[in-house]
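Have a look below at one chain only, the form predicted on its own, in structure tokens format.
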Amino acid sequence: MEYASKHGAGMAFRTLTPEQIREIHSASCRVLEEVGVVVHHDEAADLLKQAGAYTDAGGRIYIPSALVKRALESAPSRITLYNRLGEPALWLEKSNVYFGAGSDTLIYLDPFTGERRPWQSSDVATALRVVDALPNLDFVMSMGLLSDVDRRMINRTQYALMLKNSVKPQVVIAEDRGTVADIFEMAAAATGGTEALKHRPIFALYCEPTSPLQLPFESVDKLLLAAENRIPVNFACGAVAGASTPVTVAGTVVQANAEALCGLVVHQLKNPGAPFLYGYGDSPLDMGTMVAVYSVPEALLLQGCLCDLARYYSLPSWGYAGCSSSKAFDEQAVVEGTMFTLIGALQGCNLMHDVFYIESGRTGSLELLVLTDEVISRVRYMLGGVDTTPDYLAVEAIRRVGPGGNFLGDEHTARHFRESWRGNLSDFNNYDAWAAEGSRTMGARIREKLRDIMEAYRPVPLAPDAEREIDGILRRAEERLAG
């Protein structure tokens, strides 16, 4: 562990040595030059060919390192995301860290009854309001896959719910270019028009290649649209080590890095200087159960590698935190979610999603979400580091108190004790006081906080004209798709 700067102080963890970073970069460039990629998109293939990539008789495209270097030089080193009110909220650069929920879980785990059921629109709206209310969650995603709307309208409806139930910045999922266009139009309606949205983006778009080494039409189509409109975007594979990527951490990093760099090259050829988020994830295949698992040590090591590479490339980073393979909000979920959150922060990952995922992303737990909000609060306090200015070194206070005294009545204590970390869920009473207050466990306190938010919290509403325009965009999309 070494000390590094985060707003002037703090701790940071580095996974790779400078030599290892250069080795991985070189290996990824070899993959692009010697193995190549399959690009299922004519415009992207033409951009690559015109820029100097080689295409063989079978259609595989081989990308020279010079194109990678050019793309890295043109991509911006920082991205600012704004909230719905037009205020800058996330500064994605260096080792700044931000946390948010995930998208498209299949199952909603009711925090009060334990029932597992498909997500309804009302469940998603409630979950989004919970994220908006929690002070340490920085951005929202769609939370759950809606079961009560036409499947062709799921991503559009999810986005409308995000706009209506939170002011926080967003990361969005979209199945195709048309969906992205409608999402962009809805965001513009909420923020003062398309030019204002391009200048002050409120969302980033999540795209994926198909591992190994394929660029599917839909993902590339969205990538190009994002480049045209300067929508911040990633091109991040969801690796399954041992299946879609090599079984070793280093092998997965090499391939995932090659896929991300390939997406970056296409993106920058389309519009040099457009904002791009660098990252990918790994859910290794457990060879005993044949399940892709979250939050295992290999996944944490991979995220450390990607953060080190992102800084090497001077690109903002995209990763994971607060998620688990557990099937319930239990001890395993707490251990895995907390460990990923702490390590991700120390790795300096800029934008970390999937807080609240359990069952490796199939199920969403609002209890884990609320707990992780407090974990993030603890982590951020640690990231602030230690102030060693003269007043904090407290030599004069030590002199005043002297041998055998105590600091309870000293002015230094009175001046600084309110700076100590305090959570609103953790209990620091002695046993008798805790018992007198009802012996409430952390789980009970979490559910009480959830109930309070669900019953009382309301986000800043959309302007009525904006809400009507968003509803009209949804209605027109539904009519168009039905036709």
Given for the second form:
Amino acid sequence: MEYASKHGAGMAFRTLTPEQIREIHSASCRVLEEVGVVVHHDEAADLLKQAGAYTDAGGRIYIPSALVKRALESAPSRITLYNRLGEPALWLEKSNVYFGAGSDTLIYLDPFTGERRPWQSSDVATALRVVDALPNLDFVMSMGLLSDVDRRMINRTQYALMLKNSVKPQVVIAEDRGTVADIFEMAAAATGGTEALKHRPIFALYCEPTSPLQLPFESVDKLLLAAENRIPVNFACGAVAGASTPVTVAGTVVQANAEALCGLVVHQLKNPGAPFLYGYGDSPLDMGTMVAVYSVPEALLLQGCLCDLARYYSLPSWGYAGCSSSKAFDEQAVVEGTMFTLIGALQGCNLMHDVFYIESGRTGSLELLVLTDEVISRVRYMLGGVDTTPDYLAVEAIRRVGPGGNFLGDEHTARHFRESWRGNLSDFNNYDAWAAEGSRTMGARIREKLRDIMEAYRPVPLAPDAEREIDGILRRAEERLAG
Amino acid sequence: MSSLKELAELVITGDIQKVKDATKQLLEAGEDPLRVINEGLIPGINEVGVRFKEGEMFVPEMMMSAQAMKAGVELAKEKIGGTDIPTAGKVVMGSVKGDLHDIGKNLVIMMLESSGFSIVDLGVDAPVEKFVQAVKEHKPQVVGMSALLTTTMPVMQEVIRALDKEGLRSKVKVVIGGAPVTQEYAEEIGADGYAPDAGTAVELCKQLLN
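Output the structure of the form predicted in complex with the partner chain; the preceding block shows the form predicted on its own.
To see the whole picture, the full complex is given below, headed by that same chain.
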């Protein structure tokens, strides 16, 4: 049974023992069999019934473990996500780690003025270009909830902005089936048609249950549409431990796992072999302030559990990184964002989102985004592990230099020093040199980098006819919704 | 034989069974049911409120205390018979149509109940007509609506319009909340108030009724 993460040169990390994994799996299956779920979607309820799930007089559906087992067998263990240019970009399997921003924050924190304000389309476009420019961010999400378009057009407009401002793969939130259909059409316009898009998906869809143990109509409807069109999709419980899930980490894992597995069963019944992304998250309720808080140690532990479970199930994993509960881009934001990014990478979580979230997801900070890009660079270097082949053990170099010598002039140093990690934001000057350059703090350097990107960076543009087609899809949706 | 002071202490510990037992004992010994409520159970929950504000007690403990108090009040009410217990105000609360989320709403209900409000809970996925019907039937001072989804937020506006149409709007204060909801949105749809969390919701209701 494979469950611990595997990184370079035998580096590994695990949160659970094999016994604990079996205990959690068994407890989740018991929940599905003994407690059951409420499915607010007739087709999904029928699929479950026909497959052998028991429905009681009150409409609650109890899922036998055999259905879970069958779904786990038919779901693929790897998902490849492509970029807008049609190139394979992310291989979601095993312990591969990828990072991306988040979706739908309410407030844009202006990095230069510190002003907090609702997102405008132009802010989202700018933020997406920043994500596109940063080399260690692998995928984009919608960043902010648009305050300057019709409420029903928000998700569609966000998606058009993602296509126009970045080539990177996307994870998409959409309110309903019609929105997903329009997004799919826009993606097809950018990538050469529907069939090509099914073969080379450029976006994954985010769906969620309503915890505890309810499958709302819109989520299931999207899940089924995704299965039909082979759009990679998750069914991710956004737990609020102590409120929507048990207060203990293990209890939250048991329930969130049950909900994810239930989504997987419905999804695989609809289209066996369609790609499914396994994961969930927890923002526990702070019992003093009643705020659901991000990036606390419990949330990090939960992610360790789900990563071990994902490898046990041979499913690609979905999680979080680089996010914070802090209200500002401050020391707390750096502590929380960095811890989550490092641990998520060690856990081998395939697709980690929400890099740039502060205020537990209500506000987006581009400063945290740029900082985390550098953190990811450090972390990726570490994941390479330690090379212990003879040239790296360097006994010959040690012999050459000998007692009292100096490695600086040895050819071994000249040959290998460029392999060392180098950042572009961290400062390694001595004090005098640093002071001579204006005593700029990390924050100041981050804002300077942001300004450079915002002024100079241009993403690879869409082909003009694809852009026209996308604008046409938006216009038609607007007319339809207005009519 | 427990005293009223001991009853208050039991409410603070949140032990439902012990509060029930002590309340029964007091009532059987001939204590005035209104005194049991006003000098035993209510001071207990008030102290819980104080300790919560000071960071000594937390929400789950408050929930236990509120349930214990409610159990005691039920027993005392039986003795009083039909007499209505005076409350801080009546609030109709629900998660709007299309929204199955109720944790935030339930937290607000719990906090309001602990502060002496009486609540009519419309549950989740509550259609516009259900709010209108509840206002007609229960004549509350406040209507509270919750939405976690951007897609269900507009239903809040529909409820306000429906109340307007039925001539009920001026009779109630409308307050809204939920993760995507903002003060600006409350103003946009003509609600009387918005609260970002359950504690603020209680303050807001008190302010609006003054």
